[in-house]
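Only one chain is given next, in structure tokens, and it is the form predicted alone.
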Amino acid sequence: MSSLAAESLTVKRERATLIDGVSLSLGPSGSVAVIGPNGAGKSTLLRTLAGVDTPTSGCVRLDGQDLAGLASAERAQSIGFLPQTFEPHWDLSVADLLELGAARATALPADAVAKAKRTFELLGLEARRWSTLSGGERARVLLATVLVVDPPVLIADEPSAALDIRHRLETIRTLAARGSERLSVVVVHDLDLAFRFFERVVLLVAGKVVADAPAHDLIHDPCLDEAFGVRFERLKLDGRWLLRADS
């Protein structure tokens, strides 16, 4: 199991501050889904903790070592990255793809691409390039390259957005799961599966954290219906709560 941590990390893009002095402690096991409306800094903040950005000014730690000092060979098996968008750069086959996903560990189960491809449906499909896919298939695809090695760390941004209903929710189910054993955060679009799935809740506005707290107990906090601009109207529903929006 891994640990990661921000430490006063900024990032800055020409005369936008896009995240602003963010400070985390994740792990070494836990769900933590990251809110916040459009343009808060959501995937800025998860590419610079998977060390695919580098940030302006202070740092993500590994395990209490700098990221940045990492060889990307050692970041990528212990963090696995679920970008918002992908596109490789040559039209690989599913195959080669999940191929190329279990090489990033030094050693597999040997039923281990067998599994994901079960996992996530993608019997079948072997033999398919990556310009013929739909979507969805698309999601599910990077979804079991990132995930055949079962990372100590994944972070993952929006993985179910292209996904059908019950795709969407059989996701972000399985990846709040991981928390029982390993570290997994995830920026989730919809706030319902968000506080009913995760154990944590960061809510990101204007690059800043605003709240970090168990989902449970920021769910009634009116900072929510603050940053995302619109009354929220809190329901129970068989022991679990939901969030209706009113303008």
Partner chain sequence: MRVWLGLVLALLLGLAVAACAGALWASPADIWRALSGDPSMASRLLVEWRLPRVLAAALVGALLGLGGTIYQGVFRNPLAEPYLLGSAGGAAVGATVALLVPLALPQSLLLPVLAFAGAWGATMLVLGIARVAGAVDAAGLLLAGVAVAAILGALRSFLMLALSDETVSLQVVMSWVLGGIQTPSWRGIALLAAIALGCLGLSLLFARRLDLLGLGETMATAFGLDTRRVVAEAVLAGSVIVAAAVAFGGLVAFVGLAAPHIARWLVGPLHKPLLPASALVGAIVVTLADAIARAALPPAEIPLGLVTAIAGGPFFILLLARRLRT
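Having seen the form predicted alone, I'd like the form predicted in complex with the partner chain now, please.
Only a single chain is listed, so you will not see partners or other molecules.
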């Protein structure tokens, strides 16, 4: 179990401020959805939290230790990062990718790779090359590659955006479920999925955290309407609140 904290995180690129003084305290367990309109800085925030990008000022702390001062191998073992898009330059096989993912860990249980294959239904797919996989298979392979070392922190940048509804539901459910024992921070585009599966929702607008609250509270907050520039109708269906957007 690990906790992750952002302290006055600011990221500037070419004079544009992408992340503007964000402070967040995350974990050690829980599922957190990050939502916000296009260009809010969600991807940048997640990449910085994962240590893939370095902040212009402020810092990210993993269990109190500044990521910038942490050995990159240690960071790679503790924080799993699922990028928005993934296209390997070589046509690796499923087994190759799992091997590269597993190599991050200094010590791994002997059955870790086999377990990842079972969990993500990759048995029989080991020899298949990346270029021959379907979108759903690719998503499962990527999840397995990142999660084979079972990192205490998972940071996922909307990996399900290109998937059909069934695979999308499966992926989001898997990511959110990790929050029961570990920390799972996920950019989610579909607001209903965010409010339905995640405990906590962080609303990001123009690089700033506008709201950070339990999902069942935030769904009623009028700041949602303002952030997305629409009028939401809150509908109650089978005891669950749903959002319907109107311009």
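None of the values given here were measured: they were computed from a predicted structure. Numbering follows the first chain given and starts at 1. Heads up, when I say rigid core I mean the largest set of C-alphas that superpose within 1.5 Å between the two forms.
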Query - Shift of Gln84 between the two forms at or above 2 Å (CA, core fit) - result: no
Query raised in the report: With the core lined up, does the C-alpha of Ala73 move 2 Å or more between the two forms?
Result: no
